[in-house]
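We begin with a single chain expressed as structure tokens, specifically the form predicted alone.
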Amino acid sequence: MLKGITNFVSRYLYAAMSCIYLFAAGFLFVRNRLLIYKISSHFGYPEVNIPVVDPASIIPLKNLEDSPVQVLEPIGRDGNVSAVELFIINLFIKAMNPVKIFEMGTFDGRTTLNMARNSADHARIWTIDLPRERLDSTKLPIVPLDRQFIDKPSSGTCFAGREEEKKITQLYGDTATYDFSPFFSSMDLVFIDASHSYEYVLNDSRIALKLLKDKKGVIIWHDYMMWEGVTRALKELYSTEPEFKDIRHIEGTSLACLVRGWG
């Protein structure tokens, strides 16, 4: 009994001193800000919820009457979008008919392949991936589970050698340091499915907005409400930055989207 009380008092004092540090200076570090986020949620801090929408309410399906969606490689693997999500992304491509598309996070290129198949013959897609040799030298932190998606022999294996590859330009680099300026204000659609860390999602989202032509077009994110970093970053953007106030969560999926000046 006495030992149990002693252990509790010791842990209590340690936790109290840790809290003093956390709120005095520890909040300056990302991993500690996440802890503050969890503490506030635990004690009932009201959560921000991005509105949920039916895909039919934001994608003009009437534009698809004469142009059916094609889904290639419907069976995915860990790290891919689901078959339903792939279909919805393809719906965006068919309905919007983007000429220039930018993808952050190639992985095996399954989504890239589908965007290429469903886009116009003259459309172009640029897709960027972090090469495995940069795995331990990224500017921003990555979450440990992301390593398995980065540490691979090559990117874009799903579209390599296929007819759709002629539309695709493979880029390599760290999105936190890559020079995107040649692509600014030129893209019709941006798909974000790269690092799932809070810091990278914020970075990639802000870059994506700069990539849109006159800040008009569509940004689509994958893994909202699936990865903590993605969810926290998108909720923060939605609630604090006016440019992202129209983010919507697509019902029944882990996709979020921002539609600006289209539809």
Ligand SMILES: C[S@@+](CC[C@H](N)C(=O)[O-])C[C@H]1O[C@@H](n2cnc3c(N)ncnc32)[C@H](O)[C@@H]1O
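Superpose the two forms; the largest set of C-alphas matching within 1.5 Å is the rigid core. Residue numbers count along the first chain shown, from 1. Please read all numbers here as calculations on a predicted model, not as lab measurements. Compared with the form predicted in complex with this ligand:
- After superposition on the rigid core, the Cα atom of residue 11 is displaced by 2 Å or more between these two forms.
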Given for the second form:
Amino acid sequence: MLKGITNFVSRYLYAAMSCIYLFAAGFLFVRNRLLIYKISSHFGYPEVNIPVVDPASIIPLKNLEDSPVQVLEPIGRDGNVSAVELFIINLFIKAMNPVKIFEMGTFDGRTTLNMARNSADHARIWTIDLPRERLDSTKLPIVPLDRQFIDKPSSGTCFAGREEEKKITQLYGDTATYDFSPFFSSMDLVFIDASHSYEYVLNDSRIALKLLKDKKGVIIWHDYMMWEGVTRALKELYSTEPEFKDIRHIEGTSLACLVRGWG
Ligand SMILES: C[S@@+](CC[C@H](N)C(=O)[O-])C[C@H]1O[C@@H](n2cnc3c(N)ncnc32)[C@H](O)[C@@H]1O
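Switch from the form predicted alone to the form predicted in complex with this ligand and give that structure.
And the full complex, kicking off with our chain again.
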């Protein structure tokens, strides 16, 4: 009993000191801002909330009966999606059978590899990554925590040399300046997981919509409710741009998705 009280008091003091720091100076760091969102939300701050859905309500699981999902490299690293998120992305690929897929933010290519393995033999994937030499010359602001994922010797190491590589085209560039026009109106699924800044997520989301064939298909975002910039941008798109009004947050994950005119 006494031990329980001591533990609580110690945690209470730690949290109180952390709050003083958060509101005095911590908010200056992007990585702490999501906490302010969460605290204000917890105490009823009126705000837009993207509806949360069960993945089974948007993924046609009946298409999977004879076609099991395969998860390659299930143990990820910092910067990757979680194992559950990877499984759900693979479910989308298996169940919706997109033929043309575009990924923004390759990193080590773990998700690219999985999308390649779970898609049809004739499916193709294009994935774009920012070369480390462009780290300090992006058109839009990035957030400091993005730097660790950009600053790496090479992109796509998970699929390099593997059978799945033949389905994948690696592109390099800054999503704010890259000429995406050759890919406009051709993609069935777009996965957005590049820079996490508010400005980039707005930019990448609007490009993703242009990439979809006849504006129909699926857009998946990673890191909703995990990164402040991603969260703010998606809430804004959801509440102000009619083409994004059907964005949904997938329960138990940091994935958000927009399914437009599928099936
Ligand atoms: C979080 S990692 C992507 C993780 C990967 N999608 C996965 O599922 O494992 C973010 C990637 O986006 C890239 N990136 C960041 N800013 C970018 C930009 N402006 N244009 C293109 N790629 C960018 C980084 O180089 C990094 O490889």
